[in-house]
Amino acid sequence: MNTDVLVAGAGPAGLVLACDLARRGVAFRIVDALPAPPDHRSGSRGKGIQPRTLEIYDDLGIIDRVHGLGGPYSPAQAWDGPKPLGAAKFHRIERRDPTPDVPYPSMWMLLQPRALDVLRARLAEFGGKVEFGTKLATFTQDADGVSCMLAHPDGRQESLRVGYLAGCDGARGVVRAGSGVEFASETIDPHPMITADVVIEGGLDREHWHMWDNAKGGALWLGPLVHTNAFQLYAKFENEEPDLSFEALRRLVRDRTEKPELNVTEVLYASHFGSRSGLAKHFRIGRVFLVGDAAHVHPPAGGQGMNTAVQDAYNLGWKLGQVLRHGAPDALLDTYQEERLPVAAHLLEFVVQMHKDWLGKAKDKEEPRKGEHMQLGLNYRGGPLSCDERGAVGEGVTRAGDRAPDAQLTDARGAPVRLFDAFRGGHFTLLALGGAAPPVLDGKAGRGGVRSYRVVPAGSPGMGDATLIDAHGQAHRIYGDGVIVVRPDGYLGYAGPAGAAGVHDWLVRSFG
């Protein structure tokens, strides 16, 4: 092989895989057909960043950088032509308080090339650069591995034998349509729409999202883009092929708000865009992985899509780490798809039904973002990876395959630590809880692959290094008494009593 992992496309899902395949030192490339790192030319689409991603940052240690390049939603503004409906200003997107379990609730924006800078710069402080200008021509698969033909910017072809391909290269991308995976979508609305990043004089204030739902011709949005002095454009067609010319975007703002003050200055991004849904029928061919828009195509309603696609590259990346690197079984790389095949469906339910709503009423309501569409309370409960042998547990008590949620704790010395503090890293986090010791892991899992902690209240005997005071009760309150087993992508695995023989069991499936 000429390396373990060639990794296509350098979008949000390839630059998070690359990170993490690069911290676990597998080795790996990354490539991508454009010619230069996107700018702010190719537009603030998948700006907005879900609660959950943001601790996939966290834990990447890139969540400082995100929230000092991005911020928070505006609240927003309905107008009817020039007149703004009554005093009111309403939330589109709900703005919740930290608390201790989860301390990102709110969704973030941050502008897609920004983030990506973001992305890039963190791989390379791993160690790893994208290749860009390089792309993923043809490739053909056997038991073995995955023979790849790369097409480099002067012209030259490249040979790449490797382990595994990761397909994060979109809708329209090569490894998709080269695996020949079924793939069934539809459109949900037939309507045109476009959007664009616009520069706009005429005093309309930054501080609110504007919405004119009823426009004649059909609805306009202008939302004011963090840290830059431009608004994103939104606008549906209801008769007529939209024109995305300097002029005509002028003039669609300014017949649609009703407000002739206003005026477009700069168009810096436009473009078409289509409300389609789509899901391939398999997410693992062999040796070739679907990851993001590759696997499942989004509506723009919800926010969901780059979210989604983040959170496949963190499902896989952990599961190729233990493969290549701890000898784990092939069969646990089954469990990608096994795992976000249902997740993404569920949510491609849920964005398709949200838009159709959307289609026969005005937004003067916040948009429905509770836990599970926060993609905090996606599970994998009942999947191949989850196991619980505890019984009944509590009321509001995680389990096997719910995401681990954060609480505020302080080690032996007094110190503030935080439960994400201990799981950051990309390894395997056991707690013992309740008075449990934690168990003697043998084999892989003893020698470095699974960082242990009792987690006591405050006054416990014996404390040490290894011990995490919980003196408020957070972290019981949240996980109960027994054992449990965080995987690297902040899932539970397994939960048991103390004493269970089954956390080896489980750990086996993942260390081989």
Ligand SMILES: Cc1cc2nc3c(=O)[nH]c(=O)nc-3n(C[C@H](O)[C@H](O)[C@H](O)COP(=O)(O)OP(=O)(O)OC[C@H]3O[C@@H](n4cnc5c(N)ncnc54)[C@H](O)[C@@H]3O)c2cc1C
Given for the second form:
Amino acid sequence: MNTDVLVAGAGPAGLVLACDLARRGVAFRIVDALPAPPDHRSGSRGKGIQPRTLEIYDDLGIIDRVHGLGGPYSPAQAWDGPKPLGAAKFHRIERRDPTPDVPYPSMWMLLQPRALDVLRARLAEFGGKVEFGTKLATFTQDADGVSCMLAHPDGRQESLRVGYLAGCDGARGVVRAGSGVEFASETIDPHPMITADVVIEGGLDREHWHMWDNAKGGALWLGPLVHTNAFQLYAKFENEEPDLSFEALRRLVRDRTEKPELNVTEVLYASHFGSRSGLAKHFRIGRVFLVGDAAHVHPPAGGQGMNTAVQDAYNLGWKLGQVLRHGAPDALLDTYQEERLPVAAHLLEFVVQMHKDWLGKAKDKEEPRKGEHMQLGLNYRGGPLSCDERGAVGEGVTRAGDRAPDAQLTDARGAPVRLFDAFRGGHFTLLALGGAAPPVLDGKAGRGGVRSYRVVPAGSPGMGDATLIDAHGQAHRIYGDGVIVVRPDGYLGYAGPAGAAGVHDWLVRSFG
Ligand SMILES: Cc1cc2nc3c(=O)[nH]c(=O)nc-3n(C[C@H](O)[C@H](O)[C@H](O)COP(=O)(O)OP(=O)(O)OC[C@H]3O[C@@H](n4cnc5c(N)ncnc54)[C@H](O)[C@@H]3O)c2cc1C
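How about the form predicted in complex with this ligand, since we already have the form predicted on its own?
And the full complex, kicking off with our chain again.
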């Protein structure tokens, strides 16, 4: 075996997976067919970061950089030609205030090439590096590993034997095609669409996402791209083949806005844009995994593609780490597909419906984004790794399989500590709530794989270093009483009564 994992593709999915593998000490290589990292000429693409993805970026230690380089979404402004109509109903992106359990409540804009820069920088800090100009050409797998052929820019072919192949190579990559998996796809909108990043002079304000839904020839949207002087353009066409030339885009903006003063002065990027959806029948094919767009393709409405890709990678990373570094059974890797495929299918259904509404048939429908798109409510309840032994719990108390919310506590010396501080870093976290001491763990889990804390009300006796004080009862309201284990990807794996033996049985599945 040359290395344990080959990550094919360094988009959001590949980079998040690589960061997670690197910090776990898993041996891997990450390659990308592109000759160099994507820049502003590659398009702003998946720029809408959903709250759940922001939590993952917090856990990876890059949230400050993501905040610094990005910005909030602007409210939408509807137009009828040159006449402003007020707030557009569709695609209104609400800004919410942070709460103790949801510190990042609103979608955040960061242009995809910049997000990839941040992830590559983090990967470098973990000791990893993307090999650009290196394409996965072919692969075959057997019971013991995957034999891959890499094509280098100088024409050299390199054969590589790995334990696992992670296909993070996007919608048109080779891994899905080469794995022979069934892929059900559908055209959601037969009308051609384009997207472009353009600089426009003439006074269009940068405080709104401007929408001409009823423009002659088709809808046109112009959204200001944060920390640039450019707008992202989306345009829909009846049937004609869209012209992506500079002059055509300049005409398009003037004609559809009916504002002759608007002048496109630069086109940074322009592309046709297909409204297709698709889902692979399996996300695990032996030693090959499909991650992100390689596993599912989303139509543009809803801003879910990149976010789902990041979550896939985060679900897979710790499982590969446990199997390769801690002797967990191979069956743990089956749970990647068992957990992520239903989530991806559900999200696709929701996004496809949203896109169909946007096709003009339901313009006056009430705002469809009711929070589902934020991905905070997605859960693995009833899934193969979710074990809840507590019976009935109070209203609003999280159950095994749910996302593990944040809460504001203090340590024994009174310094503020968020639960996310305790979770951060990719380990398992055990919380003993309601007064009991955390159970003593033995075996591999007890040798540092799990960090344990006692969470107690203010004034409780016997507070040690691993005690968190829940002065306002936030953690208690969210998690109830008993013992819970938060998985490395921030979901409740186990929940049981104080001192339950079940926690050991649950941990054995991840620690062998
Ligand atoms: C205009 C536009 C707007 C979008 N807006 C949003 C949004 O707001 N929110 C959102 O969540 N999503 C959005 N998306 C979708 C988002 O961009 C994708 O879902 C996301 O990029 C998927 O990430 P990925 O890592 O799975 O794949 P990709 O980003 O496609 O990355 C795949 C990588 O694999 C490399 N590769 C391909 N083949 C090979 C090979 N054989 N060997 C080695 N490397 C290979 C490619 O060069 C590429 O770097 C948008 C997409 C577009 C086009």
